[in-house]
Structures are given as C-alpha cells and as structure tokens.
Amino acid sequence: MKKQNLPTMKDVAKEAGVALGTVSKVINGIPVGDEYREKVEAAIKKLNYEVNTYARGLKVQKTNTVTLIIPDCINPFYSSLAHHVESHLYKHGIWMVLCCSNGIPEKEIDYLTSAVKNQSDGIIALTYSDIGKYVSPNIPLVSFDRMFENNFTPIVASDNYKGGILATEKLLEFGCKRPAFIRFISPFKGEVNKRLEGYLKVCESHKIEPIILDKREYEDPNKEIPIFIKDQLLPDGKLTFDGIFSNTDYHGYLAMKTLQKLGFQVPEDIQIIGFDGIHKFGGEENELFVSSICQPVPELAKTCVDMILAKDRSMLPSLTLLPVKYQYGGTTRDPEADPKYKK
C-alpha cells in the first residue's frame, strides 16, 4: 500500500470542515464542543482514518506499562481483577500502574490522558465516571463492562444476561416459587445492567410477577434493603417472595443479614443467589459469602490484557462476553451441596 493512499489528519479536517487543531484535539482526547467532536468523528469514520492510524503503529515510544483503573482496591472483586491483570501483564514484560479512582472523575481523566502523553502504553478501565468525552480513538483503551458512546472502545465483560437467567432458573430449580431481584447500580450503561434483563426473561417465561428493588449506587443498602424487605411482609408474617437474586454478593449478604434479624432462615425460608463469586478472605480455597453466579476473573483479566497489547487494534472484537458459573455458598437449597435437599 502506498503511503499517499492513507488519509491524513488534514484530510479529516477538510472532510469535517473544521480546523486541523480541532481534529488533533479530538484524536488526543482534549475536549472540544460536542458539535465539532461529532463532525470529526464522522469524518474519521468515513475516511477510515483511525484504522490506518493504528495499522501504521504510530505510537512507537513504548513505556512497557499499562494502567488499570478500578474504583477501589478494597472491594474483593476489583482487587482480584487487579491481581490477575498484573500477573498477565508481567508475563508479557509489562508493568501495571494502578489507579484507584475513588469515584473522582478528574483522577481517571488524568490517567486516561496520560496514554496520549506517552506515559503509559494503554488503559484497562473499570469505570462508572462521566469521562466519555475524554476517550479518544488514539488512546489504547479496553473497557471492563462499561459501554462508551463511541464505536472504537472494545468491551470485556462476563455474560451478565445469561448469568441473570442462570441465577433465576437455579432459584426455581431449588424450589422457589417467586424470586425477587435487588440492585444498586450506576447511571452509566454497562453489561452489568443485563442481570435484571435475565431475571425478567425467566419471570416472563414462567409467568411470575417480578418483585424488584432498583436503586442507585449512592443509596445506602443498609437502609434500603431492610425497608424493601419489610415492605414485602404480608399480614400472616410471611414474605411476598421466597428467594432473592441479588445483583452482587455484597447486597445478597446484606439481605441475608436483614432476613435473619427478622427471624427468617436462609436458605430454609428464603434462598439467595448473588453475583460475582466473592470468597471469604479472597482465597479460592475459602467458602463464598453467598451462593453466587461467579465471574471468571482470571480469564477476564487475561482477555483485557491480550486486547490492550494487541498489535492491530482495528481487528479487536467490540464486545467479548465470558461465561459465568453458579457456585454453592450456603444460601440455596442445593441438593448437590447438601443431600437433605434431595427430592
């Protein structure tokens, strides 16, 4: 292929009808007005500019570091992801810079734009901050779970929809007649939202009326879960539901504690299945906090690493969903784990 066949930044500026500096800003993740940004992105797409940029391997000055952005390193799911991302990067001779965003968008933006300044070779981000306009086609970025409103950021996630179906079907298989669903989520669109869709699909096919606690992540689960459960108490002291599919193990665990305080037995009266697969003290040799749909953390980490190190980013799948598994954690009437539940 001759060099002159490849579109240049000038061609993009001409096509978009904007100044060259505006194109540069968009490519380098520096905010410009939405109208200009959309024009430049349309021109980039039309001229297939980004693909050629990557294929030419413009970014030659390697730092041999990749940055992982996670909300914190306290939540066992995030810290386990950090552990496995580091291990896989090290196999490739790459060091991991860790950013715990603590919910501060400015901190994430700082690390995101660092890749442009050649301080990091790429970013793997698990973020629910409002940073969409800082994401540029020129920053090697792999997003865990979160969808961005662009068509160049590959997403890696667990198969949350199938996980939602699996959790709800398992509750029915173990004897539940009417499982409820609880979640506390961010306003940003991500694969994680599909856990509810899976629950609703199974409810629909079994003609079960859904019962849902649907809250934002900033609301206090230690208040909201007890309010929800007490709201579902019937005059005879029973609950409207006999099972809970919780969007995370953590909220499932809080629901279990609330139910036990109210005198209900788990799993005898109410069964619970969470999502994530969090082991006590983190080690896989330890028990789970609750029965759970487990995310394959080592495989998710490996997939993110393979993608961020890919030489030709134009060929990356836009979405990669890895399979999840149900695992017993003491809160289900699972006959395989406890023979007393055999029919």
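Alright, leaving the form predicted together with another copy of the chain aside, put up the form predicted alone.
The text that comes after this line covers the one chain and nothing more.
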C-alpha cells in the first residue's frame, strides 16, 4: 500500500482557498482577518495538519521550549522543583526539556551546548559548576541558588541565611542548649552556603561554641555522620550536643538513624531540624521525614519561569530570595503536645 503523504501548508492554503502567506500568518500568530483565520483553522482541522514546531522555531528564533538542568531526579527536592517548573511552563504553552547532570561539570556543559544549538528559548539551571561563562547574554538563563562568575545571570533562591537562623533558634526555643551543624557541601559558591552563616550567627549571639561537621558532597555521609557522632560521645555516654541542624533533610534523616542505632531517642534526647521540606511520597499534604525549614518550591519554580519569560531582562534583579518556614516533622518537640513550646 502506498503511504499517504502528510498534508502541507500548500494543501491547507488550497483547502481554505487562501494564499500560502495567509496560512503562514495564522500558524505563526500574526493577525489576519477573522474570516481568513477561521477558514485556515477549519482547513487545518479537516486535513489533520500538524505544524512542524521545531522547523518553525528555527525560522522565527523561537521553539517554545525551555531547558531545565538539575543534578538528578532521584532527590525528591530536585524532582519536586522539576514538577513545578514544568507545570508553570505548560501554562504558558511551553515545553520543558529536562536534563539530569549528576553533578558532572562536563555533562552540564554538554547539556548547555545542546540547549543552545537547539535554540531553547531559555535555560533554568541548578548546577555544580560555573556554566555561566559558556552562555551568551542573549540567551535567557536563570540560576537556581548557584552563583556564576558572569554578571548577567539572575539568581533565584530561598533565604538560606534566615533559614539557618530560624532552624538554630527553633532548636534553642525547644530546649536545646548546644546544637550542632552538619553539611555536605559543593565546592562551588551558592546561596546554600549561608545556612552555616545563620547557624554561626545564632551561636555567637547566645555565646554557644559551634560544633560542626563540614564535608564535601563527594564524601560518604553514611560513613562520615556515624564517625562524627561517635567522636562527640562523652565518657558518661552522653553527647556534646543535644540538637542537630542539618543542611538538608536527607542528612538529618541519616543522623536520626545513626542516633537511634546508638540507643538515643529522637526527639527526647536529641532534636533534629533539616532543610528543604521533603515530604513522604512527594505530596505536600503528607508528613515530613524530619522537622524542617521548608523551601517554597512552587513559588521558587514560578519565579524562575517568570524570569525566563520576562520581556525586559534588564529589569530583573540579580538576586531574588523567597522566605522559608519551619514545619514540625517528628524530630523536635511537638508544640501541639507540649503547650510551653507553642507560639
């Protein structure tokens, strides 16, 4: 059987009884008379004509795609961010191209190059390297949290500094006398670094000597966290700290498991507050893994999308910080169960 050829713009023009240029205008959103537009739309529907979006994008320098680069889809925080970015882009009729770099700089650059070659309308990047120097100022780029060396990439992030202060103050409010801080951090500068600054600020204000586990992200937390906790054991079996502010919920969860294996009760003996606000099974209506400083992921995603789609990028702020909030997740004193901790 001979394969039937797909309808072309010429077929649509012939069916509608209009000029080829009129069909092109309708497809590309250029105003024409209502009568002509209705004829073209009816012909498109009748012939089941499908617009070659990619080819049209090459011609008009717009593909209606935005590239999102994240480390991976396994971390619930990254997957939640991707979900909300896609949702907001779709509302604007734009498709999201998802790239997972696994934190490999070469892979991030490859994805970036691909996005540029395919004329992506913009790039939202949560990266571990300075890809900003590979991007022309003419390509819309928004960085989530990461600081680039170029001076034209706007940054969107949570208020990590105030989040660090809030977490540490909450631990003190709930009865902790000496909270510790743990993190596994990227060597590249980002807003996330300010969580430690917030912790140190509160320690200084209350004249508390800091206790810190500060490791690079490539080091194994399953090994380093137990070593850190065991190193803080006193001869009487107690710990030098009575609370933990963890740079992420994941590491706070690992700390909780380690403490429980050593016979400590959470939150009775040690209280823990993480950072991110990761919910079990992904839904915001579900409980947290640990008490946490929650990032406003839907709002962060919307802000990134709004910036990518902004018509006048010269008016965008260099840094946009969104507020965070504390949420009980079972690893701190329960304000509902103990009214003295309720505010």
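None of the values given here were measured: they were computed from a predicted structure. Positions refer to the first chain, counted from 1. Under this definition, the rigid core comprises the largest set of C-alpha atoms superposing within 1.5 Å between the forms.
> Just checking, between these two forms and with the core aligned, does Lys39 shift 2 Å or more at the CA?
Yes, because once the rigid core is superposed, the C-alpha of Lys39 moves 2 Å or more between these two forms.
> Taking the rigid core as the reference frame, is the Cα of Val324 displaced by 2 Å or more between these two forms?
No; that C-alpha moves by less than 2 Å between these two forms.
> Once both forms are fitted on the core, what is the Cα shift for Ala16 between these two forms in Å?
Looking at the C-alpha of Ala16 between these two forms, the offset is 55.1 Å.
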